[in-house]
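In the form predicted on its own, a lone chain appears below as structure tokens.
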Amino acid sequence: MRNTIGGLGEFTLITRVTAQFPTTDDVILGPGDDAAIVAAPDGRTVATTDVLVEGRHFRREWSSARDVGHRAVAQNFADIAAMGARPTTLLIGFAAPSDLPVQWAEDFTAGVRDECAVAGGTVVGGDMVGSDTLTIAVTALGDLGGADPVLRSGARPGDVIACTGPLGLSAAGLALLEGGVDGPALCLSEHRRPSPPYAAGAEAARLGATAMLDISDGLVQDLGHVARASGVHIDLDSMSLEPDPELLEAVRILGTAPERAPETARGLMLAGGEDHALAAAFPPDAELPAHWRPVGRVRQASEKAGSGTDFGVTVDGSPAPGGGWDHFGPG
């Protein structure tokens, strides 16, 4: 059955998917041969890699084939940016029972190359292989442009905290579906296609940030890799996290009272994951853009009886809510 991938063949797949996607300036030689070449002026590549697994990062009643290519792209890229660099190019790898159809593998290529164009890559290879599991593994690649790569150990006491790009509305979005309601559009859009904030991660390197992340497993989980790589502790701002309305509509029909649907909000906003917005560390002299929100400030770590250093993150001064995503935890 030809309506079907193992039906219509890997190779004759494999040409229709591949030319899909545009030759940019930074591919030298795209799919065809045994390997692609990419152009790396800065003579430094960074690379990232990322697994999706049907059932466990995605659901195919929830999320349609194009939603689930937008998300491989967002997912990857994000963690490009987040290196302060530019997203260039992608491979992916596709593993697929053989009666998928095809019409399936399609929208997911088309999802894959309109999240290209927003992020400003394009796919150069890959691989595709029978799995009785859908599953798709994706490397991304990028260019510093001359920059130093921002990383995650580079905070300071007295740096700002600063964040841009959603926050919450994922977790809130992933709420509604898990519940079988109805709810705000911009919620469930952000779950099934994250809209990273690209272009945020070289202008935080020009900007002068001194650590940054995307933040892909909870606010203040990702800003814990970043407390104890740097050697610090990071204190938020709870009152500094404004809630989009419609997170906040979202909590109440998910049944929160309407006096508490804030303090619920922020409490996602904290902990909620796969936003893919971006966090990262600034001097305090910096001068930061409007949507690079403040939350918090970068401190001395200190010492606590018993238990070593504090390298680690606090709310307005107390214990940061648990919450955050562990692949092999009780998450």
Second form
Number of protein chains: 2
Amino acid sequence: MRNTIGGLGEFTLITRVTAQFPTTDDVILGPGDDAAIVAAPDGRTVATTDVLVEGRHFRREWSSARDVGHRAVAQNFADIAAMGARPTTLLIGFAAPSDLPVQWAEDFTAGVRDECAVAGGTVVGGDMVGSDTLTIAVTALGDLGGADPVLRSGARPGDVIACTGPLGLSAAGLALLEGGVDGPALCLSEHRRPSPPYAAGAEAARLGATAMLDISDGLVQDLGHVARASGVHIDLDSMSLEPDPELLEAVRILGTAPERAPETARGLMLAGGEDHALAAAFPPDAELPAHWRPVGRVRQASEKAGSGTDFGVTVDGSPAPGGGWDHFGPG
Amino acid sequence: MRNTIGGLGEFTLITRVTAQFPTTDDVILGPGDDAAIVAAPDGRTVATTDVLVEGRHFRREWSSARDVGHRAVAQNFADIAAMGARPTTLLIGFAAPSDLPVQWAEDFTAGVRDECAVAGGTVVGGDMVGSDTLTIAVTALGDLGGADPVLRSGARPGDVIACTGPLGLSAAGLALLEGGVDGPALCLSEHRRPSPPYAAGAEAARLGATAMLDISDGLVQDLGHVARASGVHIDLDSMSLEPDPELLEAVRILGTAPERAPETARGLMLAGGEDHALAAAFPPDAELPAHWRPVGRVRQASEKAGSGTDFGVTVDGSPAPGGGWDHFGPG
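Compare with the form predicted on its own: the form predicted together with another copy of the chain:
Below is the entire complex, every chain and molecule, led by the chain shown above.
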């Protein structure tokens, strides 16, 4: 039983795991005491938390342990970036059945370590406990570097809405996995290991972004949060959404006729979640680098088209297919 | 089904829950955006995380939702206090079956809110997800207020070991619950709702504590961490451990003969976990307030009695009954 975490024992596993994480300039005190100490040079700490549950947020048969480690880091550090902050450190709660293979825990750790290296952060603390349900709770901290945070509430009429990072690829990857069909590797990999544009968060703050968030529930639904928080209306230009060739290929594999593929692909870009791209509002005169792709405009809320039931977001002036995602709902 | 969290829906529940938490001077930005922003006035943030799993760390038949809320806060803020820091804020990941009664979630929230009020902190963020296993992941942040952190590694030969807060009561409460017998309310309440001496953490730092931790796995086992980290030996004086009358009553109810009750009670004070009292090492000339009870001395590691398998802690000069607790082990 030495090849399960129950056989190995908690303390041995913690020692093995924590040895994986390098220290950084942000770490004043790493794992091993009652608590860690993280530098907060400008007198503020940005903090967010997410819980990943097996069977709900990942499946061991669809994602490797390493994938899950990457994803756990990515979705939390994306939230830090979406405030205009630099990801610094993580605390990870790991609840697992005692028959979980040690190899799974070690591969998960390697995924966390490698995604931390991409984002520029590291792990400073955690907890390991037994549970019938494999559950990973991640808290991410970040540093604003003296900048004002970019909230959801600052978008103003006339602002440009721009995105950076992939859109729709993760949803396509999930659909391929659910359908049990092979498809473009990029879609599968973006579902398994999203690649948030971490550095673009602080960059957007420097560029004068008035509002920003990360796309976890779909572009339309998430921009609805910006519209409501800012008291504005957002209209997206569907023709500005240029589907990746891999996304077009995926929707064809999934059964869409070739001539309808671009429209279906744009639907995934509008409604598909879990890409962890960033969407931001910028003043109309902001000079955006090419990787920030303009996709819409902020308007007066009174210009809002459609019924009172839309989310304050339209596509080409019409009520948008948003969809919703309730984490307690069936399925 | 509106009386279950699945029927109510995630967003409604989050709105209800976050309305419970007041803002404080430590909160720059509370819940509702991609991340929260917490003040870190001295340029550092103390951070720790713990996961509570139903059936492992609490039982719904033994603890009310309110108890679990209190406990989730207490065990995390105790870790903050054990660094010599002041508890400031929490992020809470809440993973629950969709058939969990809304009332349970709301009572849990009330317990969190009330324990936060005792500790002086508040909740700034969280996540709510579905899971077959009710799981609560808490991350606590704290502020050192310009003081040096009190680590586990600073104890020096000659230092006095002192404790503040209850010892053994939680273990007695658990034994009563496991035995299905009634007993002193104080033991049951300390098991259900530990009462860490939060303010004593920063106080110990001011008093010059050289090492400190919170007692979660038992006094002997936890002081073993201090002994190893500091490269010292710790000898406890069992006669300095004065059992509460309620603890003596509990061990008698649990079947110990009256004349042996004090010894059994001291055994629970030495080995019982989850009280979240604080134990610290102080220089011999430190003037300790009465609530810091001296319980032992730090000695040179070379004076260590017993075999190489002890934890660096003796009681009255003899190898100590420490016990161990492996979170992945059976039972």
